[in-house]
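Single chain ahead, written as structure tokens, the form predicted alone.
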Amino acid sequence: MTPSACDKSAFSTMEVCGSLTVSLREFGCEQSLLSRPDGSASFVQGDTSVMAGVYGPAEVKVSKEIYDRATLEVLVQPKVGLPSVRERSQEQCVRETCEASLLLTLHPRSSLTLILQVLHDDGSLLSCCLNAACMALMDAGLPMSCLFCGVTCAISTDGQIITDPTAAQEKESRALMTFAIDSAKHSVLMSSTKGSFSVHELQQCIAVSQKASEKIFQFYRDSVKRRYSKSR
């Protein structure tokens, strides 16, 4: 299967709940870069991109071992240095996220690893990582009970709601927050916030996240049907 050209879509904004809107930016994705993982894929949220890697279902240690279903590891590796806290945060959400649909009791003593590879980071980090670990575990060919996508949204001083924000736009506001969307219900199976936020700007933050997961699981499918209809 020779890899891929980058797929690319533009996304227009669309109303949401009367008066929020949804806008993302240009999305871009690659799978099969890599030789040696057993799916890759590299995702581009704008100017942020992240590459993923997975490798298994292999043998596990003995001391990782569950005996009932597959051990799930995330490694996220930053542009530069060594990964600090902010990492293993995101390495958790991004494994949360996986098991949560993933099948892993197909696969019981073994293992799976994901590595996350920051290429460049221009805000909605997390969401761009998320994305790229789902479209690295179809290029592995892993059985999921749905696929998954991250949305961000930042809420501004003045209490806009802005998705998928750059790094200035994540500077400036007073509330962070990120979900895995599932595919199938697109019900919520991971969140992370940060800042401060009432109840009702986060249950509108959940309700522009699942209306623009809409867009970027059509993304998906374009992208992996453009994939394959070259590969004929």
Contents of the next structure:
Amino acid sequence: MTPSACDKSAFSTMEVCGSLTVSLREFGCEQSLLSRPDGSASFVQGDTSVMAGVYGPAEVKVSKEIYDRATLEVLVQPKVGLPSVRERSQEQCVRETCEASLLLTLHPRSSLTLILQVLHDDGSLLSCCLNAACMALMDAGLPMSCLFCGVTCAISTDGQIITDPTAAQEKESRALMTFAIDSAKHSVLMSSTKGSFSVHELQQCIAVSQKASEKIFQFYRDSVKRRYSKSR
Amino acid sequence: MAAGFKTAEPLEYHRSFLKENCRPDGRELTEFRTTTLNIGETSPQCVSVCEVSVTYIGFFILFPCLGSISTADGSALVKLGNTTIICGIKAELANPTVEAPGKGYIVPNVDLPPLCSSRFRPGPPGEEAQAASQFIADVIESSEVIKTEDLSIDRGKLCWVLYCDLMCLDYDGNILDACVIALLAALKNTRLPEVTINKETSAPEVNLEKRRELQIHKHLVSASFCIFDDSILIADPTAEEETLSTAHLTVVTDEDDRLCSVHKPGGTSLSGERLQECISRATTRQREIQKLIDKVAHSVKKAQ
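Given the form predicted alone, corresponding form predicted in complex with its partner chain:
Zooming out: every chain and molecule, the one shown earlier first.
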């Protein structure tokens, strides 16, 4: 990522030591890197990297228009091959999360298109997509009621909870959960799980994700602050 | 007069019922609709048992059944209120994948044809059908309802592949729950023929007369809820309630009270206590449906 006049990269390693150890991989973000979309962002978590582009509010096809709200369409493009059933399910998760936090009623009969391009998948892909989506929506200047972030937790075979797992850790885990947490109430907006687990483990993972989300929201704040203070 | 109000202001119409803690079709907020289950092939003696238990969920009715699919290796038909899903399972022989030579595979596919609702147009599967297919595939994999090692015949060379086709005949909301019930019932009904490898020709020989059942390790049941106005939780939504709600949640549990999936594809947020309520309701639902499926499977076996 090459820095330029209006771009900003920010890197931070997060490690919280306390009763709940939450360690996230090194993550970074860059906004306004593409010239055609109204908003764009690239989010990197460790080796996992996703680029997001937002077009909108724009004209909408009459068949898809909703009279009182904007129509949000999400497309997830995998690194290799055509989008398959798995991508459709990810699109549904990202779309409904964005619809919950965007103020769609401010742009009736318009379309918003969010395109997520997977550049590299090294685990925690869905949460990286969510983070990239949020930063791109912010970059496009779309009105939102709250921000959201994605956190992935894996439960290893010996019962340990690992946040932001790599692909190797995900493969060896017995359960994998991705949550989208909102910035206003720190509650769960989206939940997508694989593997079997007990109710207690689910609650622990939610608590761990909420703690990790605080760090990600702090990072959003810092990167946006740095970007706007420099351009002045 | 009520019909006019319902068309003009559907949200207000539903809200007026929810204020009284009930729903337009007369159900309680946590009540599931009548579940009818029909397993297996057409046969004059075959019966279908419809359970709607006594307390507040259902009662038993026995009536001569309309068969499911006679050409499939396993089939089941489920009606959850008006929502109707039919599941057919076909078993085929295939070569196992290189990454997993000792395992077979299960390929689920959920189809929402234009027949079931005016929202679906003919053509390639839409997002809802694909997301539902992915959900069923994840649930099968997460729960290990069937150990894929049981589907292997000859390691590295031959295995069974189960094609599970779930087709919706009538869409009235909550297809995910109905799909999971139909899938589990059809898997219980599936009988795979014996396959022996001829030592000289090393070709597989399939004996269609001799069949063995699949071993089902987990008894999965899913319970779907939707959230209205950010605070009211209702179980088993109908199609109208789904379109008016602000979030959906599906919880899949097994008989050991372990969760196989907590699927909440976005929408308004859910607090911890609400989530806990849903999980407890899902575990009670699991017991009811387990009894239903066992009863029907048992009666089908007796009739054969």
